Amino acid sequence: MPLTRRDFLKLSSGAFILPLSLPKNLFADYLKIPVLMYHDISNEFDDEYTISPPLFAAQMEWLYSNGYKTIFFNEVDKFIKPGDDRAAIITFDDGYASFGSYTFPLLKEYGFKATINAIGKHIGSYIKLARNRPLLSWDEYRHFIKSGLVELGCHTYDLHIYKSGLGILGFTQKEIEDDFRLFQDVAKKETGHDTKILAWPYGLYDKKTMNIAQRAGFKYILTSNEGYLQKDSDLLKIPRRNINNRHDLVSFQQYLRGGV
């Protein structure tokens, strides 16, 4: 009997994806929405910001098989309520070209949604500090956004620089304000849309940068802090879990079920 594509995805990570029925009492109170943070999908690299294509595919299959809906940030209020709805938010930082090869086909297959937090200056180019990995182009962003399955977030225009470990904290208020404004202007020109989503480079921020981001119109601000989106969560400090090759299907399922 031939192996179907779905069966292959279930087995390709090296572990079975059990068609588990999550216990009802897990969702008896307000829903905890996990926010997944991915970066690159690759067999070539193996670091904390990379996941292999088979493992990523297996994780998406597990979400689909267990009845998860993947949502955009402006849909959060519809799902954070009592009941047994299952929702997750998928985010990708940096905007690597592997999204087009490995992620977008699965989004179409499962009807999933994802947010890409792009570095404006490097769109259509590469990130030198990431070993020259290629990035998505504006043409690709326009195609993905038109599908209704992808939304664009800001990962700054050109402040994704470690700068002696300070990240964005190493820049002046004017530099940050100008950078946010430039990202929005270029995004609007290229896609017809600006964005209300900001992801801090390296997860670094403080009260000053948070105030600047709010004045720039960002409504959903993503951190690298652990946790879940819940009823009383601060949408200006949205927690995320960085997902990489160390998240086998067992640890992935544990996180999705609320066991950080």
The other form holds:
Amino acid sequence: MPLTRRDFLKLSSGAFILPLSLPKNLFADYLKIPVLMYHDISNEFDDEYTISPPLFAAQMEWLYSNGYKTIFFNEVDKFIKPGDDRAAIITFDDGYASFGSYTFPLLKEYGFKATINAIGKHIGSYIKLARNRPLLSWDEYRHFIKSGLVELGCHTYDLHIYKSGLGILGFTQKEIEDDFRLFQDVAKKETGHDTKILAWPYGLYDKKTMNIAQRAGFKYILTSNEGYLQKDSDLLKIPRRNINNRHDLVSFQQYLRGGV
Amino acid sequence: MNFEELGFLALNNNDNQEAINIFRRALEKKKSADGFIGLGIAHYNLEDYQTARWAFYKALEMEPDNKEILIHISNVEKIKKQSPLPQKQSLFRAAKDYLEILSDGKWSKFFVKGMNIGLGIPGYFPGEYPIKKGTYLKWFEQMADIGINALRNYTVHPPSFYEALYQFNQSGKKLYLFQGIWVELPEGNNFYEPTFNRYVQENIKNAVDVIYGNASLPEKPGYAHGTYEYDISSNTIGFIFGREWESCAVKNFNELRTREIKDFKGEFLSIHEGTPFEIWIVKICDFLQSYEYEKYKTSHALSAANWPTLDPLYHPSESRYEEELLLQGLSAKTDICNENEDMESLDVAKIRAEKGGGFFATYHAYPYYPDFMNNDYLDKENTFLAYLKELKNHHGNQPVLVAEFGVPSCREVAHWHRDGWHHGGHNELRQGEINGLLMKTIYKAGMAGGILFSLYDEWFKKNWLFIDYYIPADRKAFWFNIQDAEENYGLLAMYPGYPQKKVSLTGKKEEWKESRVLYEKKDGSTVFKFNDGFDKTREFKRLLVQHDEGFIYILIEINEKINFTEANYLIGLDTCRPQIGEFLLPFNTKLISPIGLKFLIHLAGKEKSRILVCHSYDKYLNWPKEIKPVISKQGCWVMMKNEANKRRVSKDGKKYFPSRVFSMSRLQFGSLNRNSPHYNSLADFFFTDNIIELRIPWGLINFTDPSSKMVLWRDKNDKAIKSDGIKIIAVSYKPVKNQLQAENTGLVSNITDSFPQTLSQNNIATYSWNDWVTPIYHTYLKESYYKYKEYLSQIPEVA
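Structure of the form predicted together with the partner chain, given the form predicted on its own:
Every component of the complex follows; first up is the chain already shown.
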């Protein structure tokens, strides 16, 4: 029986996840930027990687009504400074088609920005996670990117694979290099943009994969580690919080407000 | 003003059709001789003498000595109809590319600038045939005044329609008719089923006999009846048979007859290599012309209704529902027929006229539906033009009439269009502009003409976004939903209230004379004062509420001039079951409402005001699960949206088209008064001096039928439940500079004032109303009417 990603994480208990990337200098005055990690938005599933459309919409409304700005990774420097500006980064992994129905309209409504980390091979197709779930197409990515509200990140071209619990760690250096290059080439051809963002499949990485990613030119590397993006954070190990139906509006706010 | 007084005012204004509803409403409340007299006069003025006589006699029963009634009865008895002149001729024919008119013995091209006319005025479903002769005459004048030269009905109307048309055309003005012939679908989709065919032939014969003023149709539920003695054959352009045939019905029929391709040659029409359905269409049309010729020795031009769903073109962007899901890794039910928009064709280009008035093609074509009307032509300058040209090219020299097109002036968008010619979301001015641009496009594409949909707003109609939410559905004609695209196509508004809009959003206090004062405060006390010089702009004085068949109106009066930089206001609505809903108000107000709220209006200025819904009660976000409020104290508010176009995949699976989602939550500032510099027919709120006025559509706050106080409540037990009325609270707060959140007060909550003053369950007022059956309305010509006139004047009638 194929394992779901949730099952996989439960089984692995994060054994492959590297130690948390702790902030080097923590200044209370400096803004801590929460980085939200969403996956699918759906009423049909209720798992670790799904949030219901009404809860997601309520979270976005809360961000808006509380004056949050949502930013791209390359704007981080402008925002991490003393002051009471509120900023958050919204990311979506895998690139589910539900983004078009439930997220993009809210981005336009609120003037929010979001980053989608797509799995190259499955763009315009679907993946099985409990059941088949449709994924965004290049046409849609072009449409979103054109709005200036969406940027594309890499979730590997075709290494988002269980691989006996190893994930990307189970591939050779060449396989990983080729994969990153393929993603970057295809994304450049399809969108005209270079890809500077990488999100590790299953949040798994090590020194070897990190070196490959850096050499491939990724400037912002997203993990699943707990924490916030803040002054002197390592942009190659950006922490994120996975948001799903377990985050009711109160726990969502707690994370946003820094009370992890 | 009571209903009787209002009715006599309507008679005085010559608004006789409106007066009928008003007097009926008065009589529902209390039977009186005056009510019946009023009803009688309204019918008399509209030349429905039979009903007038009945009403006067009802009045006489109540007041036998009333001499005025006897005079009315004597006037009715004196009426003698003039004998109409027989005409029995056809002055039109379908020729090369266009329809032609015979004038002084010479045929010339006639470009149709038409208008569709339905049957559903407020309070009635079409099968009740409520429209009177006087009303038709009024409408004919209004149509002719803007350059309409033809009108199209969908079925046989009552005799009063033909009498009015005869009279109108005798007066020297001209309005030509496309007589529609409506048919239902056969059982089992077998179009050759004998009973069905007899029924179709009967409808055809009736329609033909009716335009020659030679029919006497017996009373039958759902059908017009009476004696038809006015021959309007010379004012009839032709017949349009059928409807927007459902693709599943056509597919099933073609398959039932194994898709056998055949030829058919009738006396008047023939077809080469037709599908079973096309053959059936030709046979039926041939029957019509044969019957007409046999009986009246002439024949009119003829067409069969069609639409893009069944057009003969190939649409690469429009994959089938089942295929599209498969491409996305999903499965669809395959044991039912899904109404796909490009799986069947009805190709009338194959039809040839052997003799007689000829045959022309007819399409109902809107620029936003089906999706391929955009998606096939995204690289073209004008998507609609590109489609029509392709269509015309297919039909060669056959005239092609666009017998329906247009955009509605509703609040909600039901389909997207690339250039903003959406299915709704237009104010009345923009509606006229887009209609004009569409008509120009039709002309440019070489069509035989266009028939705009439609003359007036029809309350009984239901758009796909609302069809599941009218509960009970058989009361839909009793109320108006400005959210619904389908009921807002008219150039002539059918709008609640008489003699004008109850609230015009102009800050006129006299419009609130009959409202209910829900809250009032005289002592100037508040919850919290910042002592910043602006406390009075956060201080409530009064909150008034009223309603009509389309909206609930709220007025809040503040103690000083409105200043949104210093004060924001929240109005919470609880439409049903106060123990359930969202209790926490947002924006850092930290206020727990004593009742569960379903909707929340945030008044924060011209640009930022919105109406939010508690997150479990939003139709779009919760579909297909339960849609009903749940208890929450977390402040889970969301914006209301709908997905007008779902994500699409092209037939070859290579091209994806993003979904299109539209917001309903933004509140538009403006006034409904045309003379106001802020005029906008879709305005939701207005403020001036120290008052704010709001117009909230019933359809926006999940009422499924305000006339019986039903609200949406979708779970395993219910679809809708009865409301006792609307409980309302209001609070004010001081916003942090350039933000939406409340400034801290140092108290438990950050509000500065509230209605009720002490926020407890017992203090909260409920606005309720009596159920109604007969709606009150008035008509007015929308701005689109005048705008469309400008466009029509630029298009020559002689093509």
